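Below you'll find only one chain, the form predicted on its own, shown as structure tokens.
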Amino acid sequence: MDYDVVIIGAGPAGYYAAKAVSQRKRKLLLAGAEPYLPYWRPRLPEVIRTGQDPESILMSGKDWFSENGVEIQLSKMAVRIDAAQKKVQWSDGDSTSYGSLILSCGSLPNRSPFPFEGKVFPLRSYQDAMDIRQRCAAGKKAFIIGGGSLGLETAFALVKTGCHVAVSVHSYPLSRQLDSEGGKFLAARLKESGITICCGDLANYEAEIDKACVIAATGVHPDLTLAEKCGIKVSRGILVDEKMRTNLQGIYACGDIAEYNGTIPGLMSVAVKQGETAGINASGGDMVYQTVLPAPLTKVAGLTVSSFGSLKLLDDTQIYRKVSADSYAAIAVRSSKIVGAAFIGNVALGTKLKKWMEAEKGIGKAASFEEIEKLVG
């Protein structure tokens, strides 16, 4: 069957490509390789917790899709795409014709080197999350490989189940997007929630990973799979311009498996708006992306994390803290700018200060935080 655009992969990324499409009335197929329609993935440590049905994290219902002339189709699993006839060759034996092609299909979990036997546990997927939740019912004990956002945010939702839960991390948790002192606050603060953190090398914590289920959170790669079988110019993901566009005509890409001015932010606000840019001009538009300054945010143990920018102590950079019991702030200045924040707790400040830097406004004599903070507003 011919398609004016083809949508290869149905998260966040497809799923908005799609909606930009679909605004646009052009014939469009959603090709998504699990059984379930586009969810909301940082939500699968809830579902850990929950063991809820995947409609409850869905990012739209069934009838979304054949109300706004979306189709669907779910397991659906490309294998080779043919740019010069313009067709995608499915796993079912089946071709599609496109007349534009969208790669969403995202990224696949890092694997980290395990010094003992037994089984690792991904978590990118639905099934995933059911699978490790099934572990960890069974014997109340978990271990983390991983102390970004998702290995916290998994950590504390398996302590609410009742596990004792341990999380590996190189130096402290969120060590790229807190500084070393808002690191070990965030440790004592974990700690207190019953969460132990375990530094350095794997081999010295036998103890707390035998009969644990060991869960890897070290991050994720593109999947490159169908573009370098097809000639599509990638480095680390797959290179793209200010379209969204690939080397290849009609060929666009957008997501986790993008990769643009040598960045893959990975996160749901660049997957969003790469997505809507890829959509629009895939079918006719003209659409320049712009790009969003990564601001992470994570919830754990009763805490919000925010940060945007660099907390990198240079040589010619000053950083201004603000501690108190249950908050900690951190802001990076260099040269009269702000170039980087954190927070933990109160995380108010952020959103201001994070419009005066991509404003490129200067904080003149400012050499407090209180000071910066009295300055933004």
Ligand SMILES: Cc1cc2nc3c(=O)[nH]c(=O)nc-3n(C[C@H](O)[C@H](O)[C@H](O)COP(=O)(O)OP(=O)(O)OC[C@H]3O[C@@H](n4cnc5c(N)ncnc54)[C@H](O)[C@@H]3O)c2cc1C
Given for the second form:
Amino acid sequence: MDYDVVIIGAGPAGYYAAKAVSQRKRKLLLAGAEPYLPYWRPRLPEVIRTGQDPESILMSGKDWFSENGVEIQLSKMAVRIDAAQKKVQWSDGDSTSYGSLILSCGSLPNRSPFPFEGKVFPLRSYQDAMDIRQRCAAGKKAFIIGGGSLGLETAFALVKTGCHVAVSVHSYPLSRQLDSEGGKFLAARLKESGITICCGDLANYEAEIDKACVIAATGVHPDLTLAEKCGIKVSRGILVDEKMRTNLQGIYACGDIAEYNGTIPGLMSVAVKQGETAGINASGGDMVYQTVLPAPLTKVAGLTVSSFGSLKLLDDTQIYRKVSADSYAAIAVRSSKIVGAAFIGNVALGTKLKKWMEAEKGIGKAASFEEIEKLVG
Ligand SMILES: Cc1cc2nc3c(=O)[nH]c(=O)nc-3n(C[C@H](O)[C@H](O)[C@H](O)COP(=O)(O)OP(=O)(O)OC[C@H]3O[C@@H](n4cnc5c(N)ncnc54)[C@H](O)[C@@H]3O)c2cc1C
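The structure above corresponds to the form predicted on its own; please give the structure of the form predicted together with this ligand next.
Let's see the whole complex now, leading with the same chain.
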């Protein structure tokens, strides 16, 4: 056997798996298809803005790997797994035998829903960020498809480089987190920072699209190619149990590629915890993954946004709002109970409200935003 543990995919999940394996002093190979050491993907909009080199966003410098006994091979792409022989075959013709295997191959960007003539740029890797930066520096126009946090962060970064940026959204920005009024408030703030929001059918914007660098921020999907070829059970992602085990003995999966309990959250915090769990279990330890809840706060285009629960306006839902020049708040109430809330700008009330909602406490006779605020605060 060449290695006790082989990890395929040197993103955050692979890095944290390697960290856990190295602490148990196992012979380990961490192999990644990209030419860079593991880096913080959420910092890619910063790379678009500044063009900074990959060293500035690394999770650990080169020395950390040698000092911790982690052999890392970059630009190393796994093309086949022979689960019976416990071997991985690489695109350069090498093959490696393992005791345990961890798959942390992450996601691929979804294809754009619109058939474009020219190239559509994804944003997943450092190279993607540099390609976008270079293309936008030349044309000074960008058209981003998708108004989720990734699309908006990319827009904000590009505007800061002096680029004209339009973002296309179905109905309003951050439509998964906000109600429509909150979406309008955010759209107005984005407009103030120089970002144009385009609603509705993409076909209506062909003229703008034609002249711009088109960027797809339309979600991601797990890269299941390797797993499917070797008999690992998949659904939307690789199916794993609470120890990150797949259906094949000695093979684990973690991070964006793994589907646990029907969910693939696509979050850093989940990749980190699942990576650690897979690493410990693959090297003979025993750890159960405790579901990580999404962080209640996100930063979007310089604004803090917090949301939880549901803001769906059903027949029996009342939404109470408080809006000022620089902040927006909405609380959804059903049958005298808080069922959801969203905040932009001033998010201080959010934590108290969330606790109140989770405790399933009623709001009694409170019948305005101010009355609920007084009650909860
Ligand atoms: C621009 C951007 C901003 C983001 N912002 C946030 C944020 O603010 N908060 C948050 O929680 N999450 C954010 N995310 C999501 C977060 O980065 C991911 O959830 C996280 O990177 C998942 O880690 P992973 O290791 O599972 O997969 P990945 O990070 O995708 O890493 C997988 C690695 O495996 C490699 N690989 C794939 N196939 C093979 C193969 N066959 N052989 C060898 N190597 C292979 C890939 O090249 C890649 O390097 C953001 C993502 C992006 C792209």
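Numbering follows the first chain given and starts at 1. We call the rigid core the largest set of C-alpha positions that still match within 1.5 Å between the two forms. Quick caveat, the model's predicted, so the values are computed rather than measured.
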property	result
Residue 346 C-alpha relocation of at least 2 Å between these two forms, rigid core basis	yes
Core fit, then residue 306 C-alpha moves 2 Å or more between these two forms	yes
